[in-house]
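One chain comes next, on its own, written out as structure tokens in the form predicted alone.
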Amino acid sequence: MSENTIAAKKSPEMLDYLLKRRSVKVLDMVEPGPSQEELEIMLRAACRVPDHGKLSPFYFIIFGGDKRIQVSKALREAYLSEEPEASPAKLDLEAARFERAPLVIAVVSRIREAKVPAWEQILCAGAACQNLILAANALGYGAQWLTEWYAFNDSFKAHLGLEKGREHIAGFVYIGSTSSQPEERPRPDLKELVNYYESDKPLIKGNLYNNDGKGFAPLQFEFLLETNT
């Protein structure tokens, strides 16, 4: 095993950290944000994820400093494309989305042309988001993984330079110092999620956490078919 890799090493501190980690709401983030050196550490950590085919099916767009303000015009125009009757106050609110935290990192899922299924490549981009959050936390910063409406707005995605049908926002990761300690929230009960395989036993599928009767959010997986044909 290379000295630069860890595949199996006991770390009670890391385990305790994973069992207690908590996202921090953007409304509770303040300056200062990460330094350039800390940012690069986070990005290196984000790239060390399981990656079938070694495709790196993701990339990053960094919004820091004045860049968070410069993007506000595009956010305003994108929101108007969805809500043409929006009030000036609402437009101001939506335009300032990236100003809520000192640093915002867009993780873009870019599906590569490969034998590796598109779904696996998308999951890889999600893993990059999670590693980014963990690295930010380990450096002493709060982080929150969000999408919100602008992650799915064609106008805003085009402004960022995303290729339609192939590139999608896996998440916007907001990072900053914290103004308060977040409270714990309810966590899943393992009894409602874990199955030990038995051929004649029905699966437990987490029904306790379903919002039965409320229907499902739309599944926009058409692009999976587009990229695999």
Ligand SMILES: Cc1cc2nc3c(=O)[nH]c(=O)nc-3n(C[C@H](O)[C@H](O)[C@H](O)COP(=O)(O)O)c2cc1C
Given for the second form:
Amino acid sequence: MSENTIAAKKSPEMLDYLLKRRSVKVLDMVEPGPSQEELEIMLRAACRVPDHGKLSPFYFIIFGGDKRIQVSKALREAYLSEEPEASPAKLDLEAARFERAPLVIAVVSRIREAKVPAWEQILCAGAACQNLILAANALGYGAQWLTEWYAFNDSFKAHLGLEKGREHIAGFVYIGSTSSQPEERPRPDLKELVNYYESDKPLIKGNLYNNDGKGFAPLQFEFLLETNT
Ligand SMILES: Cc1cc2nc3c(=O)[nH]c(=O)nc-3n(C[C@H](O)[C@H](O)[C@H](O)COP(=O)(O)O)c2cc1C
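Could you drop in the structure for the form predicted in complex with this ligand? We only have the form predicted alone so far.
Full assembly next; the chain just shown is listed first.
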């Protein structure tokens, strides 16, 4: 047993938070952002995720203060590569993406060479994003997990230094102070998503979100089909 670990602890406060948590829209974020000390606490929480093989299949890029402005040139060029006809006003808007919140943390999923399937390593990076958000919220900051177009733009990813094929943006976690509490949004009905196993009954798979006529999202990561074992 260690004083520094907790396997389970009754916490009505944490449960209440989990049942009511909401993201804060990045446009509703204001200064101040987290201090350096708070940032390090959040990052430590982000690293404390279930991680098959102890691979830490993620790393972070921090954009605070002026760095949010310095990155705007790369964002502008990346947007122009996608939309060569974009108006100057639109380009200004896209270039200023990171300036919307006091702090932006890119969580990069890095597929390690290991027996653990890529899929599991990617999930682990997603868990790091969520732990980051939970820690930010517990420190009193609002947070939002975004990808937007630049998470998938090759020239922007290359500018950041991501290795093609092996590294992907799991998320840009935007963090800042917030003055208002967000409205509730509809949540899934458990009846639509939960199956109690019975061998002869068809599964309920959440039709709630599949009936918008838009079909399935494209599978962007073909390597997910492979396992390394
Ligand atoms: C991987 C991932 C990427 C996301 N990217 C975007 C995005 O680009 N734009 C957006 O509006 N919401 C995005 N979201 C959703 C928001 O983070 C957030 O969940 C949503 O606004 C609903 O708020 P809630 O967390 O309070 O339910 C993303 C969520 C995930 C998990």
